[in-house]
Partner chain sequence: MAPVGRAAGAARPPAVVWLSAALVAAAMVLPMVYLVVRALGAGAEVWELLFRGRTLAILARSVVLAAVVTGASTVIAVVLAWLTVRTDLPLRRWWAVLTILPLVIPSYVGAFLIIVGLGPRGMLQQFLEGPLGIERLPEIYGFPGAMLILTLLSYPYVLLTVRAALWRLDPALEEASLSLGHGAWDTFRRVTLPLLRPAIAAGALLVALYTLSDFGAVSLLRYETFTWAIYLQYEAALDRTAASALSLVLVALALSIVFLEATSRGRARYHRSTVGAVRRPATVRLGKWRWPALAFCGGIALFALAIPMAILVYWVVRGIAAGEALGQVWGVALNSAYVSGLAALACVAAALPVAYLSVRHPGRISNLLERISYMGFALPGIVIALALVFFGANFVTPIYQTVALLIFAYMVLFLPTALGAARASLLQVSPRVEEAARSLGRTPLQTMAAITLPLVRQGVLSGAALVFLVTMKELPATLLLSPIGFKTLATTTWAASSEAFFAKAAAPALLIIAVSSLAVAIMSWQERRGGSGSG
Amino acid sequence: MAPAKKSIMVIKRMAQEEKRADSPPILALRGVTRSYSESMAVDRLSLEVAQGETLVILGPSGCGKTTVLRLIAGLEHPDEGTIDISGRRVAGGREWVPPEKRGVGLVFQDYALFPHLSLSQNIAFGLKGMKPAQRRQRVWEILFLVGLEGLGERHPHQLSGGQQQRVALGRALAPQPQVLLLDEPFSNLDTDLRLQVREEVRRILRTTGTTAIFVTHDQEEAFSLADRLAVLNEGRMEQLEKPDMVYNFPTTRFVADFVGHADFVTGEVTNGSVRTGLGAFPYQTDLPVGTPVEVMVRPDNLLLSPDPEGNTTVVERRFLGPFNQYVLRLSSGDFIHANAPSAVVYAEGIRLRAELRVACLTVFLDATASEVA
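Generate the single chain structure for that sequence, in the form predicted alone.
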């Protein structure tokens, strides 16, 4: 058996050699469309993924997330558009590369392990063309990587759900795929185990420098794993940026409403500002004075303080463990939510001063457009 130190060095060296900042995108989708009868699953989708990047695709059920993975893997044919992996056209026009020749690894929701095979045999399944000694070495490296060394002779039914998930990940990583696709891989795990396995997967992807595309509807999962976050809605790309930018500066009303919790306070444009029930805020725009707008307000961006002449009234308090969430009614009639530490308790009916503590405003003119000031 090879020593642990050698295995770690092999894994790290492989990651360093594969991840180059100046390399072209490892994956590129351009104008990809896929429809079923009269239903549009993916609508003119374009995106690029860099070497070693983890891209998370987030969106509501039925928005086309899984279809995108199936198109990349070669399990679906695009109606239009092209897909390139490592600069090679794998789909589009007359080009079509079958799934087994694309260099893509898949991790499914149900793990899809072979129950009659041991862990080692499951991991070795995709290692075709290797000499026996090389295959044994690679299986050992993967077992070490996923934290299951010494369990290679066990069968899937002898493992916990979290261990089965790690075996599925190890099997997908063993052939060193160019792109790893993960389709809601934690959905079958309970909350505590889900968090633990998620952190393990994040560590493994970072250690190996693997390029990964991760599909989920869990926003906390998306924020914690993503280098960049793609938000889909009815098959269309709504926004593709770093997770904090998507959360704090959504470019569409859909993203603002879907990602995190957001309230929308009515207001209007004045000379050099926008006036709302929370006060007036500096805002430079070419919009005519008097234009009605909506300002996005996140519950964690409000500062509350007791004030008999305040601009809000407490309607309801919801105790959520680490914090209280208050439902507030503004003098303007708008309802908003605000978070405060759990030890800070305000009674229903009292007046508070609510102040928006953000450097930038996200102002929506209609359901699709936004401006940031």
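Numbering follows the first chain given and starts at 1. Please read these numbers as outputs of a predicted model, since none were measured by experiment. The term rigid core refers to the most C-alpha atoms you can superpose between the two forms while keeping them within 1.5 Å. First, how it differs from the form predicted in complex with its partner chain.
The Cα position of residue 97 differs by less than 2 Å between the two forms after fitting on the rigid core. After superposition on the rigid core, the Cα atom of residue 303 is displaced by less than 2 Å between the two forms. Once both forms are overlaid on the rigid core, the distance between the two CA positions of residue 119 between the two forms is 2 angstroms or more.
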The other form holds:
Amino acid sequence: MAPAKKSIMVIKRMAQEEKRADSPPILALRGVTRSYSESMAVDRLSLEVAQGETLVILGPSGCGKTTVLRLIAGLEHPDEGTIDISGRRVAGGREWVPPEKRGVGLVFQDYALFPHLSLSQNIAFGLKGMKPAQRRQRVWEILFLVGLEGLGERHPHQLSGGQQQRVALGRALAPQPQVLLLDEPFSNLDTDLRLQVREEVRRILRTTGTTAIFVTHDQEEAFSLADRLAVLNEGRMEQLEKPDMVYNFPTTRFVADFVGHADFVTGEVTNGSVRTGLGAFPYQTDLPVGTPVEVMVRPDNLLLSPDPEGNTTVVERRFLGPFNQYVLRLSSGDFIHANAPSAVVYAEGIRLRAELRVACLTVFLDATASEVA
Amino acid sequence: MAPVGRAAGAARPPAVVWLSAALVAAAMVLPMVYLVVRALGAGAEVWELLFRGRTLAILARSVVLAAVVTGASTVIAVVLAWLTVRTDLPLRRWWAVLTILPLVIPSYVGAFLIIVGLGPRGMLQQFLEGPLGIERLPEIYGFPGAMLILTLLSYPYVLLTVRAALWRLDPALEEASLSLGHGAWDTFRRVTLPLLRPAIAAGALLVALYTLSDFGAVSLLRYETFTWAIYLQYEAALDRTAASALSLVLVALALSIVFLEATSRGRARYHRSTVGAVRRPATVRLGKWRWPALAFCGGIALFALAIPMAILVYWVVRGIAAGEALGQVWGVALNSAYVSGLAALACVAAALPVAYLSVRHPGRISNLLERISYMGFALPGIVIALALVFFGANFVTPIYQTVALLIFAYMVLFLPTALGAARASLLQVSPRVEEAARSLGRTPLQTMAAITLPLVRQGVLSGAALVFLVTMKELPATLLLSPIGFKTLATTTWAASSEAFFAKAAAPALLIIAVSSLAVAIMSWQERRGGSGSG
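Rather than the form predicted alone that you just supplied, could I have the structure of the form predicted in complex with its partner chain?
Below: every chain and molecule of the assembly, starting with the one above.
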């Protein structure tokens, strides 16, 4: 089952990517496992984050991504595996460093501002061992950094959602944490505000050179923030790469499906190619001839043209504003989605030629077929 | 440092918290354990005591009184709740408040007033003697008086739970029943009433426990149920085995009622089936029925509130006119305030660690500790007091007959009140806020001091105020455990009325009612706050 989910060609490429660590990582998880009585929340997870890097953990709700953050922050104990921060073992084996000694900043989904303290007091909360003058200076700097100068005496309930978000960020940044963890930080904001605050946060992280880990289920957010993107499913790491690589070359069927929209057309390995309902594509593989496979097709990778002899028939057209999305039926019986500019309209029942335009074919073993075998 | 664990919560709570919670739980079970050991230690004699005819008669009287009072209270309360929530009854809001208020009258004050009003040579008889020549009214002592006064004073417990449930009821369920062809009465019987069942059961449980553990009314009205029998046994006989045995039967009775209520809840789940904004159900038009409805509400308010209060005020005035020394009352009130204040402190101190554990670190052990701490809810005050009298006299003689032992009894009895308030306010503090403090460099204890305590302060304080006020009213434990010569408002009222010094009893009784009214105000304030969600 496991190999059936992996994209065949990309497996080789993964080995090369692993070797990218040139500077020592500031954060390293190795084989971290955390299970609750009823379920596995995080399953043998390993990842490294370099100094100044922004890693985004993307996954559906309940995939264990928040648990990963809580494990790093020390709010949960791992059952197995180790966690190192700046080369210091903070969890694993007999080692345990409590959250207050880890130097990890946290920004919560609901901000978790202290309701009984003013903004200045919230921000100063993590500043210890400082002279009062120094502390005032630092609080002022942070208020300035997050654009809330002059509001220091207000209390959290007097602020808008976006302002609360910025206070939460400032409070976490004030003690200069080695790693900043952000748990779905924008999910409580309106769509317009979300975009604006996201850019703001990105700017602040760049300015301060903070190493950060975001957790989100929003793809667009993930793409725009991530230096590297980790896709998590049922507690397991599915793929960890640059965002565009994850989108264009998903290594597992889950990633292909979850990140962006994808259809899978059935096909068969022939000599030096793969034959599908969309046509035959050159493809080098060690798999024996006749092996059933599936080829990933994204709606925006198809070029449509009218052709009475074409390989597809229009089943349905959905108007989506900038483009039309067509549901097409291949002669092989597969259904696929294709996007085309909304200026041209193809009526239902018309035959079209659909061409797959990709730099590199993404092929999976046919899950259903392999299970039968 | 700490080994890797699989417990639900991540970080373990500080040892201080565990230790103090365990200590509190141990203190809670101490009186009961001692009572059991002592009763069973007496051997065969106990079994004889338990199965003789007199014990069975007491059991029968207690069960019948509890059953009749619970039944009558439930009927009155369901009708009042429906009238004040769902109909166009004139002056609906006023009735809603007025019919809850009898809650503030302690049972011994109620009994005192019923004796003054309806007793032989009481106010009603004297009023009727002149014009009509009536020299005897039906007997008020015994079952009729106890049943009447306990029903009138305890139906508000059911009224409160049923009213709350009626407000929460999803109107869509009734509308569905109507749309399926069931008429209004059919819908009430087959949909509304079953949906109210958990609320009715919860309120009835309170009434049944209240009746079983009531000492004030049955002692003044000379109706020998368990509490009164235990007291007589304790006063009369030096052999305390009989009192212990009776206490154990009473506790068994109380616990079986709690168990009965728990099982009656059954497997059905009750919640709104629709999401979205809360919708008010349609108001039922009473039409010509509003006159009997008004008469019913008016009658209840008259007999449970207006007449008793009028009699009380009359006697206070009469007492003052007769030169009753009011100065003494202030000294007694000060005593009451002193022990009640200490009780409030003790309850809050004991409640905080238990509440923290059960809210933040739910697990088998912390749940057990919490359950144990709620024990005082089901235990009659006289039983706790008796156990502590024996225990104090035998093992901790230095604190026997001191205020310390009295405070301990109050703690066992009223910890549930403080615990409820502490839990409710802790539940409103998001654990994320505490975690934020940890990630900003504070240890668990520092986090508690800087974040948790300031945030729960208000709720905990209102819990403390509530404990203070219910302690003011408490009678049996105060009676048995007060140091010699130490009088409180409750014991003064009770002692004066049991000796028929009605003018002397009136002023302290009025003070207690004033204090209880404050308690009810705080409770309703808490309910509103709890209902407004997290903030």
